[in-house]
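The chain below stands alone and is given in structure tokens; this is the form predicted alone.
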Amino acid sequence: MNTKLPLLGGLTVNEFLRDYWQKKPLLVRNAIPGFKGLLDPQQLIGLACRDDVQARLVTHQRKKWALRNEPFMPEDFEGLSRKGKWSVLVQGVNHFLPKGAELAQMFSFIPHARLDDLMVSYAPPGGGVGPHFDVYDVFLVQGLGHRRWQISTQEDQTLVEGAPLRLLKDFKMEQEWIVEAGDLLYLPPHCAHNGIAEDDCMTYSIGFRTPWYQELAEQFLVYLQDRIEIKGTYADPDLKAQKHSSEIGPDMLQQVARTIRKVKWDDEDVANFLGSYLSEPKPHIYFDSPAKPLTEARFAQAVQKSGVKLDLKTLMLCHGSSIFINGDAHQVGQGCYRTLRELADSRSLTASSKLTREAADLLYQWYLDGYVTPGAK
């Protein structure tokens, strides 16, 4: 935490979060060096196409802003001019491509329950998704071209009314970059900004999920309807006449007053719910089985030689105790604890890496999953 970075311009990760995490932002030249980016347009266009990937197109013609959503067919984008107004956004890159998850890890000093994902975008010279604000954060890596970056940290954040996207009305420009690739800009929740490429352009970006109050409070009332036991059922053995039978009753309102408030929870069942809750994938997100399972003594032989490492869509945090992957959680010993913490953090274990049988058998049950698949990375 105390080494300084290239990748943050020189700052140590201590003074990055001291300093500008949700407070201001960052532009870092040549952050990644000789980083050139991921995938071409073409690649990208052909992973917007998939079934179970989200993806967005954003075009701008005649100065009217259009919003269209994925599923998409190759056909959807060849009418589009290459000199025009208009942006391709595919979400979760990290989830299909290695080197994508490998790009979110080198933030991995942001813990794991606020990442969201990568998100890659392209758009030809002049094409971007308007002046406008994220409630969270982000981290914006440039890979193909180059990009401008407009910035204002303005109070003001009054939408244009009616636009399929969530557009300033009246954006004030304080700061302007160029960035080429391997450049990096962080931008903390609510910085104004505005994107314009200057030739064929992909950017990378590796956003931190802000969840609502409002969103967690509703979860987590879910989360507790099914771990709640309140036994009995109301009763009035003394009910006594009404003048207005319509009317609920003092009684009544009191008795079961008293029996809701018996419903209780610790921060202990915050946690639990928090990483049951973050680590649950997203909708459109499935795993696959292998189709022709190794046999638990097999499996047990991969991972002493090769070691294991999580799929790249399975989200995994831990707490005390518990081990959260994909919305389900386990209590495990302090053994089997330090080792799954270790995979969680680096998203594999090497061939060296001693398992207790606790967490060889459920290592064994998140590869029927398709959680994890031999072999570190």
The other form holds:
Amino acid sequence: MNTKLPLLGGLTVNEFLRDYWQKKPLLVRNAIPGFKGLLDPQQLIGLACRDDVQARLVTHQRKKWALRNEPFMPEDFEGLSRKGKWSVLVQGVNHFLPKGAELAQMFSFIPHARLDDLMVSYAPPGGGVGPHFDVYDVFLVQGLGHRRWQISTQEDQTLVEGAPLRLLKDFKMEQEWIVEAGDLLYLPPHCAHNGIAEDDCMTYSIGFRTPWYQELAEQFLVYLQDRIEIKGTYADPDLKAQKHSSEIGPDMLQQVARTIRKVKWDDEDVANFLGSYLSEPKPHIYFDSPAKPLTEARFAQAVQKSGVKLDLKTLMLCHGSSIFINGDAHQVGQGCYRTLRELADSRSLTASSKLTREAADLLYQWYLDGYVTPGAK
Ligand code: SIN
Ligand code: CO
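Starting from the form predicted alone shown above, please give the structure in the form predicted together with succinic acid.
The next block holds the full complex; its first chain is the one shown before.
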């Protein structure tokens, strides 16, 4: 935490968090030396055409913006360059490309609970998604080609009415850079920006989620509804005659209000909710169980020999004595917790890791679910 990182332009994690995170943009030239990108435009288009991938195609032709979401066919991308400016953006690349997961992991000085995903975009010269602001934090790593980034700290966030995507009506550029392979731009939420491809351009965005409080509160109530137990039924042996039989009387109101106040929760419930909710995969994500699963003994041998790693799509968090994996919660003993926390932190365990019986059993169950696989990173 107090080591100066080239990734952060020589800042320590603590300095970055104190001075930039959620506060102001940071441009780092050559943050990832030698980074050339992880896939080429055709491979990205191939990913965009998969039925388990979320992707967008933004076109800007004759001053008209248009947005299309998946599903895509390769033909959708043919001949686009002749028609004007465009960009394809593919979400969740870290779930499909091991090198994408490694890139996202470089930013694990931000807690996993905050990570959304790695999005990769391609745009031919002039392409982009227009001036806008996002409600999340993002690290934008340049891969192929060059991008002109324009940013503004403007307060005016009025959007173009009726546009198919969120475009700022009056973007007033304050700073501009042309970035190249390995450069990094960090943008805090609500920082207005416009990225324009200078040439064939691919950008890797490591995005962090900032859930709306409304969403968290609603989902917490959903979580709670399966966990409350309030005994008894409504009773009114002392019922008094009412003048207006359609009115809800004060006795009924008081009795029900008193009962509802018995719904209680504590920080442990909030932690359990957060762990389950934030480790829940997005709805289009599916896990493949092994076609010919190893027996538990063979699986244990394979883990001893070559370690174990999380499936690229697996989300894993932990708190207290609970481990959360892809929306499920498991209460475990201390030794097991320490090992599984290591797995959650680094997304893999080395061959020599000592496993308790409890950890070995859970790992085997997760292997059968397709959440983990034996093998090194
Ligand atoms: C991109 O086009 O790669 C970045 C999109 C954005 O500005 O959020
Ligand atoms: Co943006």
